[in-house]
Structure formats: C-alpha cells, structure tokens
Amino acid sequence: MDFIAVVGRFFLGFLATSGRIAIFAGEGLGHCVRPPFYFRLIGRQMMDIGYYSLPVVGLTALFTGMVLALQSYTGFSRFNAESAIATVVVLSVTRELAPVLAGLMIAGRVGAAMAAEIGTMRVTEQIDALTTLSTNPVKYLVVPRLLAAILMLPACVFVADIIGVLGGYLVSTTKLGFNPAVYIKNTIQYLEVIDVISGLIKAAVFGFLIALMGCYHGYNSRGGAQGVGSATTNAVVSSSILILAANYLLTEAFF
C-alpha cells in the first residue's frame, strides 16, 4: 500500500503541476493579444534571445553538419551510396538537428537566464511591487519573453540550417573529395519547402516552451537564493524534456 500511495501522490502532483502550467500558459497567451504592449521590452528580449544566441547556435550547427557528413560517408561507403550524403545532410539538418539542437542550446542559455531573473524579482518582492504600481507582472515580464522567443527561434534555426548545410559542404568537398557543383545539385534537388517549413514551425513551438518554462519556474520560485537556483535548474530540465517530447509529436504530425 505504501508503494501505491507514493505512485498516487506522484501522479496527483504531476496533474496539479500540469494544470498550473496550463493556466499560466493560457494567461500569458491571453495577454499577448490584449494591450498595452511593451514594444521596447519585446525588442530587448528579441536581441537577448535571438541575436546574442547566434554564435552558440552557429557553432553548434557548423560542427553538427561537419560530423554528420563524416559519419554518413563512413556508413554509406559500405554500400557504395556516397552520392546520398548531400541529401542526408540537408534533410537531417533542416528537419531535425537544427531545430532540436538550437532549441536545447537556447534553453540552456536563455531559459536559465529567464528563470534566474524573474526568480530573483520574486524573492526580492519586485513582482509584488509591480502589482502595487498597477502593472500586471504577467503582461510586463512574461509576454515580452513569450513573443520574442516565438519570433526569434525560427530566425535562429533558419541561420542554423544554412550554417549546418555549409559545414557538410565544406567537409564533403575539402576532405571527402566531392565535386562542389554535384554536391550543391544533390542538396537542392531533393530539398522540399515542407522540410524547411516544418523545422521553422518546430522552432516556434520550442521557443514558446523555453520561454514558458523559464518564466513559470522563475515566477513561482520560493525560498531565497536556493529557490532561485532550483527554479533555474528546473527550467532548463523541463524545457529540454518538453522540446524532445514535442519534437516527436510534431514530426509524427508532419511526416
């Protein structure tokens, strides 16, 4: 009976947390379409989430494309199918690797910062001060981050697509002996619009999840500095898990 009680408590706690997150997400999305709009805050968050994340996203995509080309060559050379490397690289990067890896990297960089910043405001009672000044804290703190993440993640992933394919091209033409013109032809020939669009839609969903988890855990943090640290860790872990789960669901829906 003790085991059943533990499982029951865990399940009920999971349902309660899921309900609180759903209510928080609904409140945030509701405020996204109702004025006032803090365009200066949205612009600043777009810079923080998008522009300042480009170096880490670009490096991740570059080395991923390079490694993917090498690994594909190692496997396909056993079946004399080296000509398919260009197709495998471009489809893998645009459909799967660029959105997921960019989402995970930005979750570690931006999601943790969101949780730490809002959590610090919570434990130092700055959020209560906003309420006292007749400013809705969700509208002021959460909505700019949600909108900026939804808008900037697809832009970062589009850049990662280009850089990832470039990495595969560089390795294939300089190290593996591929003809540059033939490699580019194979890359373009089998790439369809839905491959790129599906990755960008995934990126928008991942951006929403990253901002939601960072804001939720920071907004509900308790217990001083230790609570802020726990909120930061929980934000990164939960957003990473949700990204992987949502990636499967979206992939099944698209393909």
The other form holds:
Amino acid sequence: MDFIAVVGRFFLGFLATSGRIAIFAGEGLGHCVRPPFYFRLIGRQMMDIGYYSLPVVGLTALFTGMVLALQSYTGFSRFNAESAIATVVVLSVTRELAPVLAGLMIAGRVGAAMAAEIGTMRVTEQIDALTTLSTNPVKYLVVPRLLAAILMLPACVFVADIIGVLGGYLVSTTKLGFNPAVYIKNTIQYLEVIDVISGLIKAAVFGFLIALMGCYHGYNSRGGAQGVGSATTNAVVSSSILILAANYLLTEAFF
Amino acid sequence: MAEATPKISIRGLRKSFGRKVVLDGIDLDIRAGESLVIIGGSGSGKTVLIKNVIGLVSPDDGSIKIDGEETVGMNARDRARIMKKFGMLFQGGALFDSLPVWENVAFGLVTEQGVRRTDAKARAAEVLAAVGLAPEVAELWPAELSGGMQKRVSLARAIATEPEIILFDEPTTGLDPIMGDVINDLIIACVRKLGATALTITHDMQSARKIATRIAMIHRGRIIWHGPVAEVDRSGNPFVEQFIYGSAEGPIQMEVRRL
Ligand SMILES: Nc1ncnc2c1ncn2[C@@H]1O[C@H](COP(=O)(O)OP(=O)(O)OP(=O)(O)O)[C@@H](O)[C@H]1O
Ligand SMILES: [Mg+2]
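Output the form predicted together with the partner chain next; the form predicted alone has already been displayed.
Next comes the full complex, this chain leading.
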C-alpha cells in the first residue's frame, strides 16, 4: 500500500502548494489596488520585463514566422492552396505562437531573474529589513513585478505579432515567389480584431503567471545559494507549465 | 508607588524550531531610556530573541508587550504602527544591494516619515558621517564596501529615523577596536541624547561594559542572570564569570571534541 501513500502524499502536497500560491496571489493583487504605489519601481520593472525582452522576443517571432511560411507551403502546395499561406501565418502567429513563445522566452528570462533576486533578498534578510523599515515586502517587491508583467507582456506580444508576420512575408516573397502586394492583401483580408485581442489577453495572463511564479518561489526560498538556485528552477518550470495549461484553457474560451 | 510601564516586557517567551528548543521561558523587562546588553554563547538564541521582540519571528508561547501593548498575535495594521517605533541592525547587515548606500540609509526616512528624497539624502550624509563614513561612500553600492563599512551603513540605517527602540545585533563585531569604540559612543549617544531604549547583543565584554546600563545573560533558552552593569563582576554566578573571563573551563561546556 506504499504506492497509494506516496500518491496521496503527493496529492496533498500539491493541494497545499496550490492553496499557498492562491493566498500569495490574492495578497499580491490586493496590494495592487491599495496605496502607497511605488511608481518608480513599477517603471523600472516595465523596462526590465518589456523593453529588455524585445530582442529575444523579436528574434523568436522572426524565425517562427519564417519557418511557418515554409512549413505551410509544404503542406498547402500539395492541394494547390498556396494562397492560404498568408492567412495561416497571421492567424497562427497572433492567436497562438507569438503569445506562447514570447511567454516561454520571458518566463526563462524574467521569471528566473525575479526568483533569484527576491530569493537572495530573502536569504540575506533584506526582506526582514524591509519589514523593520515599515515597508510591506509584498507591496514593495511583488506588486511592481506583477503589474509590470501584466502590462508589458501584451506589448511585447504585439511587437512579436508584427515581426512574426514580417518573417512570413520575407520568406514568402523572396523564396516562395509570392507577389508582395497580394501577400499583404491576403494577410489583412481574413484577419479579425479578435484574433489579435485574444492573443494579447493570453499574453496578459501569461505575464501574471510568470511574475507570480517568480515572486512566489523567490519569496519562499530557504537556505543559502542552493535554495535560491532551486527557487529559480522551480519558477521557470512551473511558469512554463502553467503557461501551456492556461493557453489551452484560454484557447478553448476564445474558440 | 506603581512602577512606570516598562518599554518592553517579555513574559514566558518560548520558541522552538522543530524539536530544537531555542527560547524556553524568557522573562525580561526593559525600561524606557535604558540600554540593556544581552550576552550569551554563540547559538544560545540571542538573535531569535530580538527577532521575536520586533515581530519578525512569532513565538510559540508567551507575551511581549511594547509600551504596555500586547504584540503577540497582533493584527497587521497595529503591527505596522508598532514597527515605526523600532530600528534594527541585523547581524548580517542585510543592506539592500540594489540601492546605493545613501538610499539604504534614507530608506526609513522616506517610507516612515515621508521625508522628500533630497532632504533624506542630506540627512543620510549626516548619519553616515556619525558612523565615520566619508561623503563619497554615499554614492557607492553596498557590494563595493568592506565588511566593517557595511556594518556601519547598516547601523546608520537603523538609527537614521531616530526610533524609540533600537535593536543592535552585534554592532561592533568585525570592526577594529578604535572604530568599535566610536560605535560604542554612538550607541550611548542614541540612548542619552535621543532618549532611545537600546537592546544590544554583543560578545564583546569591553563594549558591553561601556554601553550597558544593565546586562542580561542568556543560556539554554533562559535568562540566567541580569543586573546593573556595575554588578557583573560580582554576580556570583559561575556562568557569568566564565563568560566574562572567556574561559573554556567552567559550567558552560562547548560541544567540541579535542583534536
Ligand atoms: N530559522 C531558523 N530555523 C531553524 N533553526 C533556527 C532558525 N533560526 C535560529 N535557529 C536556531 O536557533 C539557535 C539560536 O540561534 P541564534 O541565531 O539566536 O543564535 P545567537 O545567540 O544569535 O548566536 P550568535 O552569537 O552566533 O549569533 C541556533 O541553534 C539556530 O540553529
Ligand atoms: Mg546572533
């Protein structure tokens, strides 16, 4: 019966952790709407999360758009549907690939940094020091990151949408022999506002998940360098999985 | 005549980590304007005790009253109000390494007293001068300082808001003897001039004799002796005697195996 005990323990541990994360999220969101507001810190996080992620997000989107054009050409040319490529590229990029891939890249870049920074502050007692200086650590550390991530992920994804479509356009017009004007017309013709909006909403949710996991794991790290290291790993792994799971749920909601 | 309410009053304070009992029924009163020094062996629970007092660690049992107000189990809003009375020097410094030195020192001025940043910067420079740091240091980052300089910046941060109660966890450890004495004088000035109540942990008996009005010794989770500083040499307590003479022979046995 050992096996059942192990499964049971794992399940209980999972529920307990979920509960702790939910309480942490509730506390963080509660502090988002109550003063004082640290605008300077929010601004700095927006730079870190948004602006400095643009190169990696842009490159990811560019190559994804390029590959997408080639791959759909392989398939669609078999039943003479090449004219659909532009539509396939723009829909895949805006609805799906830009938010998910940008989310995963930013989870690796930003989520890890958040967990490491807050985790180091925890183990060197800087979080305790904040408390003794009458500053709520959740408000000071967690709220700026949550807000900045929720705001900046959609901005990054919007840029990724444009660059991804551009990648598809470049490959289609230079390698696949499409007429530029026709490609652009096809891109715009069947695109609806909701396609872009749904991608941006996904991005905002992913931003929330990335910041939540980065902050939660950093905030609760224990022990020295090793504790911070595992907090970093856990932040990236858990936010990546949550992004993929949330992506399914959101896609179904917008279906 | 009834005695004035003590500034800090601790009764029956207990704290364990897992099966390890660290504080086992601490009773201690600290009057306003007093400078109490806590001595005791390494690992005897001194840091845990002051973290309980300031509310960073919650006790398993017992009572801690600040100005007669019970703080154990207090709600967050009252806790925040009480926290403004405190300043604390952490044993490890705990400087914010993402902020330059002057912002570390000015932090409490800005958050607790709403001082404008420019004014807070000027005030930070004054406090840094009081701990013997040159004005250039204000613009450096904590990682660019020596260990002793970091300690002094932490000290400056703890006293910058002129709190009513200041907790010093080993303020002179890691400083040269001359700078150590400068810090002793600074702590005395905080108590005498600003009327603060100081609770200091130290292993340095010379410093303890200088800054204390009273000394308390903690051993095995209890206060085994306390009294005015003048009486520490004739305490008649073998534990205290062993500690102040720093002798390996005596009732306190360190758990070490000889090589
Ligand atoms: N967060 C914690 N979790 C588990 N045990 C702890 C924790 N904090 C302190 N302890 C234990 O409590 C005991 C007392 O620790 P404390 O830091 O108070 O010692 P101290 O008297 O300040 O010693 P030192 O003079 O060396 O600083 C130690 O045995 C330590 O292992
Ligand atoms: Mg200690």
